[in-house]
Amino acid sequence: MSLDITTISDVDDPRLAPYRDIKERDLVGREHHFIAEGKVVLSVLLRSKRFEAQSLLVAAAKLLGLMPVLDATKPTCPIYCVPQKIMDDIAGFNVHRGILGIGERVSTPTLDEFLAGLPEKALVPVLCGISNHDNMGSIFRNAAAFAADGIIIDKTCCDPLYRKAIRVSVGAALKVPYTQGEDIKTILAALEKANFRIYSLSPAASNYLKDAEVAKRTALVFGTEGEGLPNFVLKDTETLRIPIAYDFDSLNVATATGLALEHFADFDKLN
């Protein structure tokens, strides 16, 4: 099967419209699509069973280096090859990686559907109020690295398919299953009903992470930096702390998820 590669030299070509003014469109949303940026992320998208590439935009100087990925995945979508200057003019900034793709979103499972699809033994991070896209991407990367079975994201969190979140996750946002949209009270109630042992991470906790028991089904709740988790969450769950220097406030939430997931990880799933 041959690849559908087209060279375009006109900055106003309508086929390039989905890639125009990327940063501005990131702010208002892309309806049912998202941007994949860079060779590694694009490779994940092209191999994904959950998402589909609608088109690719590749700087001419980067096409040869991308060919092994294209030959291996054989995408059927259009591949537009343009000079670097046209890519930068279209995007509105210097796309130094020279590789972009438009992916199509799929509907996320409901909370009940997500929980029903988990294995009997499961590890799931739960995110409450995470609004920073760098942190969101890093949390997905940690979840993938420590073989978490999925992520539950409350309705106050940012979009894990935002371009920067996907890029920071190194494509893990396109790999790790997740559900998003419910409030944290509903999430906790559903987890309890599904027989999860629920831990919340907080610098104010009296129990240490290193002493926490690993349960058959474990949920780890993380809140935003600064405000942390709501008091009712800390009251209704077992709380854990990660020891840090006495004169320092707290860890970055992405760092905390990595440490916590490593403690609870099923090492049979790891190298």
Given for the second form:
Number of protein chains: 2
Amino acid sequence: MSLDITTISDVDDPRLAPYRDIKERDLVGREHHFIAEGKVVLSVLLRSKRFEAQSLLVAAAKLLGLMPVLDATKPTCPIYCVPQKIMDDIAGFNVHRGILGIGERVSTPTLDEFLAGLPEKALVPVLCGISNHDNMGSIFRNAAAFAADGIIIDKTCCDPLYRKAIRVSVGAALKVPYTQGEDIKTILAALEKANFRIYSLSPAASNYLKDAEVAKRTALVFGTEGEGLPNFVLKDTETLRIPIAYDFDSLNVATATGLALEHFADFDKLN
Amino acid sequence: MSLDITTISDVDDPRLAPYRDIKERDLVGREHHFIAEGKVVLSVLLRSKRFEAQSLLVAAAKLLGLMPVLDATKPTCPIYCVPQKIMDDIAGFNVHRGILGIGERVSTPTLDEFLAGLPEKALVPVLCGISNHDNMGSIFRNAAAFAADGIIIDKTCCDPLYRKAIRVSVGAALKVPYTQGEDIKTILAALEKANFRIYSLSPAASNYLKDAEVAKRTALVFGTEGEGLPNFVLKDTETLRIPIAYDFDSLNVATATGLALEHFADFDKLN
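Could the form predicted in complex with another copy of the chain be shown next, to go alongside the form predicted on its own?
To see the whole picture, the full complex is given below, headed by that same chain.
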């Protein structure tokens, strides 16, 4: 089986259109596609059963380094090979990793479908109002690292398939299953029905994270650093806090997910 | 006592020169100054005993919101107030926080001075080869959150007073004492002499972080995510690891500092 590699030297070649000005287009959203950047993320995309690569764009000097990944995954999509200069001109910034791919979005499962697909023993972070793509990416990375079974993202959160979120997640955004779009009230009700013990992380809690009991099915609700979680969430769930220095404001929310997921992680799934 | 507020409407006013093209200048370094961005960071700068603000640049619409901080800290430096458009033109990007300040760098203590200034009971992260400003900023934030007594930064690390590192640290880069510039061999030798128990975090370690004994004086060595720590560091220190999922590559180094610092933190200093 051979790879479909095409050398392109014309910056106006229409096959490169999906890669044009990707920095700007991130800001306005891209309905049906997402951009994967760099070798590690591309490797996750090419191995994914959920997502499919539509094409790859590789700077000539990076092709050799990518060959082991291509050999292992044997993508059938076109691979466009261009000089670095053309890549930078098309993308609209210096793509120093020299490797890009266009992935096709698939519709995320509904909340009910997502919950129905979870194992009997499950650990699920629930994100409420996370609007920063760095944090979103880091949270996916932590969820993958601590073997969470999936992520529930409320409708006020940002898109985990934004280019930067995928990059910061080192591909975990393409790996960890998630559902997105319901409001937090609906999510809490569905979790309760699905027999989850629901904890919320909040600096205002009186119980410590480290003393929290690990349930068979655990959901962990995280809010933004500024406003925190809505009061009804704190009222309707068991709140936990991570003690920090008296004279310091707050922990980064992604770091908080790392600490909380590590506490609740199923040790049998870790190396 | 009154505040020295001047309205400037000329984009070429020489008093605004230090703020010109700050994005570009970050890349080439700024020998004697650093840029503080946003209300929270500015507030830390204005309260700092180690650093001094040389001037502030505030978008007109943000002045009112900054007044409580100015009232509380009573800075004597000039405060330049400009329309948002002029601020963006001068800075070279959209400064959506609308608040900037120039701080004056002070020389960091030598390694020996730094160690001599530590309390008898101490927790000190040691950074080796951390070159990413996001990670540097997050590590300072975690160090502040878990009441570390200071940070030792080896000479292969990036600058914690880079604009983005300060921003990501939410001001902790201006708060947590640090020393920077020695090589890691010299650092380890000095720590040993100062009676530190030295742990290194590494995925290759056989002992778990969560089982590690908390010593009176603990140093925690962290390396880059890619290459990890040099072999001699792993050989000369007690290595610890954080178990993660079998099928996932690695934890972000800043998240790892969060987990490790939380384990070793002095609970009496936390809220």
